[in-house]
Amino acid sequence: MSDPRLESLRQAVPELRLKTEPGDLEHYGRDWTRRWTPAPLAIALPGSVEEVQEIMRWANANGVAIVPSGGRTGLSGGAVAANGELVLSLERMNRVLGFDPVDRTLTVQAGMPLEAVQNAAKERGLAYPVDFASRGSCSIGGNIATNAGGIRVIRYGNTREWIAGLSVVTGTGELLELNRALVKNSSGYDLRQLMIGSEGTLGIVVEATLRLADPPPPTNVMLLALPSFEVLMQVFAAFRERLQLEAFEFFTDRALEHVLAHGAQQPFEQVYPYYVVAEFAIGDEAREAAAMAAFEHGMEQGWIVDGVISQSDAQAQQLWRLREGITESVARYKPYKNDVSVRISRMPAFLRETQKLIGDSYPDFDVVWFGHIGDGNLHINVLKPDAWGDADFIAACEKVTRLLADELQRHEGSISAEHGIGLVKKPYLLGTRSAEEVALFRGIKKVLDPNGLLNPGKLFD
């Protein structure tokens, strides 16, 4: 028998597409964490802002919680629907709505994939510069909900810097038009910025006006092999001083081994403990000479022991695959992920302490490190041995995460650099935010979502 709540939803929103097949419930009810068993009521796929509003009004009338859904590529359980929630997927709302060549803005629906946004900007002679490996499947709405960062934060910043305006449906079904793409707007609170990074707990982003940038300059990619963890920040400082860095990413020999097993090409004849992928602007002889000078300086200092520079776009893509293929290559091991950040100035001390903590705590686990060193962001992936059960493995990892959270608090860092808090990091929020801040979070949510229906249980209880 059909659930009477869904019958009333069909009556309230006659043109709404609903999915209730078991395969759809499983697919849309989870994100990349795979830790919770999905159990949504149904999947709603609205085709317009008005339908999103009607869904929220229905939810309030019927007391049904809503989980907003984009590409579900999240890694913190922020898009999980495990308790009978209605998943509201924005995947049908995936079009470009407008382009303003004077303001250099692109207005899009929230379900548009990041790669499609990038292509739309490129077709108009400009660029949307936020970028990361899941570009083909993640959505712009999800990027906004988590203030996504990625591989080019060192040059362009996080998603937050590129949002000129937002259309948001609140927990009561009201539509807010926030900032309207103004460059200057000192007329009170900036609710647009409040929505960015709120993980769907304050409102559902339905449309976004994005700032665009000049097309990126010609670049080269260099892969560097390093002898130790300790020289990493010295190499970064030397390259940042001499080059216009577009990206500066590091990974370990363990990460490389998994990517090679997944089909990537071996870059060097021998294995080194640490690697850096650096992308930098070229275009004239002076810049190319500066790149070689930076490399040679690192070799002379003993910070760099080997390296290769791309000679073609194809080779650049091969070098980038060594970094961007890590997440996919370790996915089968159900990795326990830590996504942490500290100020760049504190990174050397934090790296030393964290390396010891992880080494002492996980002597029998395969630990894969990589990260965006140029913006103080480390990803620590602990891979589950086949012989371990999921629950025992997670329990062992969470003991160490509590210690890591304490260390982050000492260094005034964050337990979540770019993945969000969701369900996974919720127990550690107070290590990054004060009790007073969290109390304000609750008060703000109460105003925008008085019945607590938007992504309940995520970020905080």
Ligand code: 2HG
Given for the second form:
Amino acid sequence: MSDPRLESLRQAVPELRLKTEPGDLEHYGRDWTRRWTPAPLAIALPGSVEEVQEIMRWANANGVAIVPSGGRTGLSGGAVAANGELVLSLERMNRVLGFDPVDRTLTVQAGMPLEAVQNAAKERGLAYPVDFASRGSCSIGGNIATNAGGIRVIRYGNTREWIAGLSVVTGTGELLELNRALVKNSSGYDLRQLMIGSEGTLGIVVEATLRLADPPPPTNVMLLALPSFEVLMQVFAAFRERLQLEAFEFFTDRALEHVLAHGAQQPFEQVYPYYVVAEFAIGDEAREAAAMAAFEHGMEQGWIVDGVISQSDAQAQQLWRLREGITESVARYKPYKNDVSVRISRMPAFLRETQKLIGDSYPDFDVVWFGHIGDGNLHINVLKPDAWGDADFIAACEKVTRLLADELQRHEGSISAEHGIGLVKKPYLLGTRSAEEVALFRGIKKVLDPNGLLNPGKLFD
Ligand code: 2HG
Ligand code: ZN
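Okay, that was the form predicted alone. Show me the form predicted in complex with the named molecule next.
Time for the whole complex; same chain goes first.
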């Protein structure tokens, strides 16, 4: 370890665990975007809040940028370290710190994987209900930094809803304890909410007190086949009216083809153009009758052309795999990802226009549509043909993103529903936020991170 900055870091934080092997720099320097070449200075793995503060003070004294790092499952480049930054991985800070059955809160360190948080809540007879496919690898700190959404937002909301209190180290190394896990706290600016979704640009989330929910009700999963995109929102409205929906997700035949090629099981003998996975509460006859009524209504209207309902947990999981396996099944094609949202009321018109735009723009590319339709959130993955080079492919896709951003501007939507802006969507931020807002972003950053050391270049320049 010859770099003098690392020698000084060793002196400033004597017990700090550091990694500098090329394999580690590569592993910790990138996220799931795989677009940038990792080039961090080193990887710091603090074991305590005090060490995080000491690292931050050292960073200020030495002018070294810090990339806070969780599970690096992000899809927008928010955790990429490609410019000699010090990666500050929270991975060793992964313990439960406390549980309060009266407050129904769980206090955890930020590096705890989401699935471990969910299990810890379950062991205590309650639930942490935010959920998505990367649950085993992503960390709760990363979820907070991006205000992660996922497959149960329709019922439980985004991560933001479940954060009762937050401990954050600012860009100057100060520790802020935000909101004291209070249900009601009308005593000024809510800095906790400001930190949530700030993508590591304002502070490093080190601990969080999470609100827990009742254990989920027993559920059933239905897979529906739809004849066209146009009926999607009608099916959603019919199901939402009759059932307590826990999830309502859609995907196309192209998506299904990739998941099947990846080992999932064919659900129907025939191929249909559109599919929905709906999960809903059961438990009494009225609910079960309502589910059948919703299905039959959809069939009568011609909105649903086929369907299957899970008869066991194993089958429910099989059906979920068709939706949850999509990202992994297309990963080898280095997809260009769009993660856009509009208000649900705007969805039919937005879908019509977007289908035309994407169809006209990408006549030759494989485009995979899926997403959280009940939240107004679409994922559009454009797959890179093997013959195309990375740079040309991205340039071609970015031209279309510009048009998509204009369309989102007209529909008052967002260029990033749940993946964050990071590096990938930075050029389009002004389509979703006004220039005045972004100027305020800069001002806020200046206060909390005066030397611009926290995740520089992410979200905005
Ligand atoms: C999902 O909904 C994730 O499965 C990933 O947000 C979406 O891969 C994507 O584009
Ligand atoms: Zn998603």
